[in-house]
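A lone chain, given as structure tokens: the form predicted on its own.
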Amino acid sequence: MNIVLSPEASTVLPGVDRQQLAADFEALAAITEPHKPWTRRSFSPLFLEGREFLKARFAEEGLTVRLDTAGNLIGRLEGANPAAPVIMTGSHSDTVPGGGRFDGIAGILCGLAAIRALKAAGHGLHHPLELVDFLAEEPSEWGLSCIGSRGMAGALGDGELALAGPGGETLAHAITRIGGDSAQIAAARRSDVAAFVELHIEQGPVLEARGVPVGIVSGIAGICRLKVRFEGVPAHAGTAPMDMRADASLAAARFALGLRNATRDQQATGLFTATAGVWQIEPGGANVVPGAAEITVDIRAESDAAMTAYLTQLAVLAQSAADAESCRLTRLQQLSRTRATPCDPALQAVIAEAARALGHASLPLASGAGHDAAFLARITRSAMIFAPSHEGRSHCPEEWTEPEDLARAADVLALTLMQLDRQRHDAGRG
């Protein structure tokens, strides 16, 4: 399908192909551990089923297919100038245990629809096209997530290589066994590459709940997670008194809404949300007061800053929660970091002008979720496109997107590659 961009223009941009579009995303969602839909893991036996499908569909689209040496997948479309800088697209094939059919695969199937749409409609391009399938961008049983894209943006280490997941198996042995070449990780590094897009559904509820069509990515949120510990006194549950107990659970839960109330407080930053979402009381007795409550937190941000900032008060909510509690506070540890990436905002004009010229609404909004486009912007400029999430809901069977929501994202990608690639071409003639 074509799409004419007004009764008065001869311009025509490419429209996806919707019923084949639909039909990969149910042969894709087929491959599935049969009693966890939707589940195909990283490195796992049906995640390379999955991989061999996409294969055959690149081929059948002209794409020169080859893993690189971090085990990503990658489809490569020529253009006119093969040693033109490319211009880049794709998302991951790999679930979460019990996740949906959109989360990563979207950006895949999208992407194949663009290019098909783009090799239809005859706009040959002048810069190599690619589409990538990254390797384990959801947390893998290494413990680690975007292990592709990592890997392609140089951060891919030795001690990341050596983590040892399921039977001592090391990653270095895993991304080996998948078809990569983890004593040459460093030759998955690209500096060629001139613009990397993102097709991702939101996996939030703001697009449906607003009735936009297109959610363009502000940036990506930084990611910090803490371990906190409070030690009260452990006791009997019919013989202390309730005045005179030393309660761990009762400082946790202060410091749970202490933290609720602080995070509410931030929302004029952007992005900014924290969750309490492990929680582990000590002994565990329904009879015994807890002598002992740890937590872990997760807390996302938009702004680097403002992140920066709510630590060192929740340091401070911390010890307040214990002392209103006769407990200590024994642990306050930051188990990782990493920073929020903003989204190239050239590309994100781009987007928006290709979203206006097919007549779609378009909404900014930040993404509290990481992605591979967040080890991407470390190489080259990099923005993504958000098609709506029924209901928000992600990371479960019950995931959708509409298929025509998906279709009139791919449209989007479409266009935006094809405006990429002429830009790219006019400024190099320039």
Contents of the next structure:
Protein chains: 2
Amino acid sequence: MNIVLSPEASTVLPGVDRQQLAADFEALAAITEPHKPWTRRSFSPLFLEGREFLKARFAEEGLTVRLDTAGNLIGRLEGANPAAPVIMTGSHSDTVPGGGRFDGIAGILCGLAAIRALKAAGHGLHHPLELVDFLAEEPSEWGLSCIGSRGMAGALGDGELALAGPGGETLAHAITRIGGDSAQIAAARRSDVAAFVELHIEQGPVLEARGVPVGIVSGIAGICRLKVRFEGVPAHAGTAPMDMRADASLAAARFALGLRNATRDQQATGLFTATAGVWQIEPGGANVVPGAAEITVDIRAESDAAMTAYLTQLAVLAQSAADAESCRLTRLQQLSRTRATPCDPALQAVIAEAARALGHASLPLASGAGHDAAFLARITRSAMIFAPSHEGRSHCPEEWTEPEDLARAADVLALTLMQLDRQRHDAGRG
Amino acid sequence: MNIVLSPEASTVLPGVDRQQLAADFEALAAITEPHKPWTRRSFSPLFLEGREFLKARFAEEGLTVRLDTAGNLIGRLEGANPAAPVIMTGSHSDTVPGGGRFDGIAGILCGLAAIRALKAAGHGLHHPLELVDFLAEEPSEWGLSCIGSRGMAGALGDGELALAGPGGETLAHAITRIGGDSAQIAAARRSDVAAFVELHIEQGPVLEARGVPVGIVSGIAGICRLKVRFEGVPAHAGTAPMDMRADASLAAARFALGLRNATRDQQATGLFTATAGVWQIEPGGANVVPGAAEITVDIRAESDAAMTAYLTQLAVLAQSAADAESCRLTRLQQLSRTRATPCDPALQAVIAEAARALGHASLPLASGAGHDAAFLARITRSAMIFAPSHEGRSHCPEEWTEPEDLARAADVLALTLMQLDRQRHDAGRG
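Now show me the form predicted together with another copy of the chain, since the one above was the form predicted on its own.
What follows is the entire complex, opening with the chain shown before.
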């Protein structure tokens, strides 16, 4: 299959090699804990086995392979001007426990397929092109995610490096153990990147539901986590009259429903979700009126202003839920909050044009999940391409993206990288 | 203190010995697991230590002490006519883990105080009087409650006796171990009881809230337990749009609120409670939309008809909660149901008259908790006297009843037993 570019580009680029791409997915996904597919936890022997596979494949496609001091695996294809800033793509090869076959590796293997296609087109690139397997994007045993991209963005400080993981091993030690050099962590920080484009599965149902094969990420949502605790009075289920109770589970129930209902007002601000995923109802006896209820709330917003407005509303909702059930709101604690990261508008336009040139419908949509691209945005222009996820399932064995959807997304990535190379770039923002 | 009876009774009965009663409470409550007050679990060495104390006290007050084959400790005071049917009182000396100082022993120690007062009055009784410490009224390690009163009612069958407890010991073995004789369990069944009156703490807040010292139990509620399970679709908290979710926790929240609201229609039928005490929200990750929610519901009703009507309504509520949240109702299972037990109206009248004669306000109220009196109702006329519980707390170390409230209830019990003795009874119903 050849890709006929738009008249402006007046170029023919061969589509990615479907067969090789499918073989790569099969080979890398097969490196999994046998009794818990699909699991390849960061820092584990299986993770290192996966990286050996990637190193070999990178080398076969002509990339120069190295690990940076933050433990990122980097394959580099030199361009005509080695001093030109780098065009970068990639994602991660680690998984959650019992995860899927696509989350993470799609961005590496489609990146590899895109580079193969670019080389096959034979134009020669001006800029160096780098393909990165970022270390430990998923929440790791050290309680931290996006470890490698944090390192590349200069956001891996002494506090993070001192975190203790299994057996008391520090993160610093673990990074060095897998081939990084945590004593020289600052050397991982990059200021020579012109642009970063990450391909990833959507992990949500929107593209499939709308029948659109290509998602162009408008931004990565900010995330706020809170703990909300209601306290009432534990009592005997048979002897406490209904009108004399303070049942904390009912305050939590009111709050959770109110929380969801209040998100309706925020949908116009872009991606906005609120989830009560963890419920602890105490003491949890069949014959005891619950005396306490604690809920963990996860809120994600494309708009920081919308998040802030909603948090104010949430405090009112929680208090009124407590009051309505004669309970007390004893905790309303923000555990963490990250700001939203808009994707670079110019990069989004290049991706959209590439999709159009290839004849694929595309859709701008925000990412509710965090990604390495959010940390890369701190040092360069950053954007993402999404491929559809069947029924939106992800982080589970049922995670599925059609091979042809992956190939299409890889085609769009290839053309995007080529068009970025044709633009002449100065050094990145870092 | 002397009690001047109503003109009809034309008798003076000394009030119970306050000092001795308080000393008995102090001594028996002190037999507790030292690091987990107040705990005296049935079948345990501490439980047997408590019984040794009771045997000694029973004997000191002139009672003949024996254990029946179901493991009930029985103290008997002969009347003028040993062949007359028995007037019985009592309760239980076992506790829940980390329970209170009154639940159970109040009925035994106030019974003992009442007998002492009756003897002090020097009238001589016509009927034999028995004071019983029923075996294992609280849920035991064998998963069964009211073991002794079941045995006395002929309701301890092979199925129950075969239940396995700690270390695999059968209930049959355990009953024999503590002095019963499970091979002769049928011998525990009684048909010679004219009336049973149990004194117990209320375990609820009604008497205290109304400022009334004596509760006359109108009936013991029927109890129904159900498991209700909602299933939705687990999804990523950031990537699943709000309008494409099936969040099982929200179906559970709607159901729990609906369940409570629907009890309002039942309050006119007498005691009616519904409690969702156990909530299991799955998978329970902060970043995962809950895919399943399972709730255990406890319903108690004085009226069996009201319970039946409510169960029908509950099924509709559960289905509509599931529908409203795009979830499925995958389980609506009745785990158990016991019928309500009305207390004997004539016995209630005797108690009310005794309270009136003693100048104590009384209040009819139903018991939402189960009691040995419910099993005794299968073989004889059965009724209960409640003493106020501070703030309705029970089954916890904060459980409290004022000493004078216990003494007043014991006075009412003493006069009730005396009046019952003056009525001439034929054998019980059994």
